[in-house]
Amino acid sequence: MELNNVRLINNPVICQSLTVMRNKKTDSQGFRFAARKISRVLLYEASKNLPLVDKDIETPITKCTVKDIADDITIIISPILRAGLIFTDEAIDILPNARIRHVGMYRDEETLKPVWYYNKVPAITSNPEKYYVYITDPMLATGNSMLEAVRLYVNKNIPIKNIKSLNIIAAPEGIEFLHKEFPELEIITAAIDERLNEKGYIVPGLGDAGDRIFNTVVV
């Protein structure tokens, strides 16, 4: 499978954090901490598409012209509930002017299809080309939920080049599924795992990210 428009972010800190997340012995607190470290790196990488403008400022030494993020754009962080929330705190720190727009879907365990239950994305009435959207979900498995979220923003006329999928791990099947409809969508991830199993879970994966983040694992 070709990996066009997939940005795989890999460095020692991410490798170590992924090891922590994959380990079934890691408790919820350790899992969250590792996830936040990875999500921060992914957010920094994703923000490379934001437009820059020149800005005149004065340092303690002298006047100079610097680069700054354009102030006429709208940045949206759109976590897919509930696991996608792990990106939110890091996103607010990195991009304090961003708007958080939650989208809620759960997976039907029989069909593996997403079922909508929450949508806080408002209508966009002007300048959709100035919107930059980062949809967050720790795991890109089947791709069904992410596809629905991407469609939501594309249907509001936001250019696909302004929309990014941010995932801590991804399955080849999910990547392929997304790119069948949106080949230009950039997926930013820390790992591409082997495959999906018969239940639609990523192998080797890291378990259910939502349960491990929020400490709701049934034992």
Ligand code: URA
The other form holds:
Amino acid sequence: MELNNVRLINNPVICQSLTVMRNKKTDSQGFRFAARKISRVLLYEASKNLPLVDKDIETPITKCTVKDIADDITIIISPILRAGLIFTDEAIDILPNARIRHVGMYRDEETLKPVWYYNKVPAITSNPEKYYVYITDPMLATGNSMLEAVRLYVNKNIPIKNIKSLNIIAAPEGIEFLHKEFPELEIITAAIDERLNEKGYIVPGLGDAGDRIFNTVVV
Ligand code: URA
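Form predicted in complex with ligand URA structure, per the form predicted on its own context:
Entire complex below, previous chain first.
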């Protein structure tokens, strides 16, 4: 499989948290805690594309010139409802100026296609090249919802190099599907699993991420 523009982040801390998430015996609180640990690392990775500027400050010792994130940019965190919300607390900790723009799609269980139910992302009137967008969804499965979300921002003239897909687990099918339309889209993920099953779930995966985060697993 072509792995251009896929950044796989799999250090031991991530592996450990992913093991917790995959284990069906992990309860909802443990699942969320592990997911947040991984999402924080993925967000740090994504932030590597933010422009830096020089800033003059004074430490308690001396004046100096240091680097800081440019303040003339707009950072958008776009969680795909509902599982993508697990990234938001971490995101606003790390990037306090980020705007959170929720996008809501549910998966039609027959067609596996996304159906929009929430999109209030406004038009972008000036300098779209100064927007940096991180779209979050713990599971990149078929890629249908992520593709819709990426299109939403590309249609607002935000350069594809400024848009990233942040996923805890990605399926090869989802990666291929996204890259067919947007080969330059960078996907940042903690794992690439084997495949999708006939219901569109990632194998081995971790089940339904939304249900496990929000404790709605039906037993
Ligand atoms: N969404 C999930 O939550 N899990 C999957 O395996 C696929 C899509």
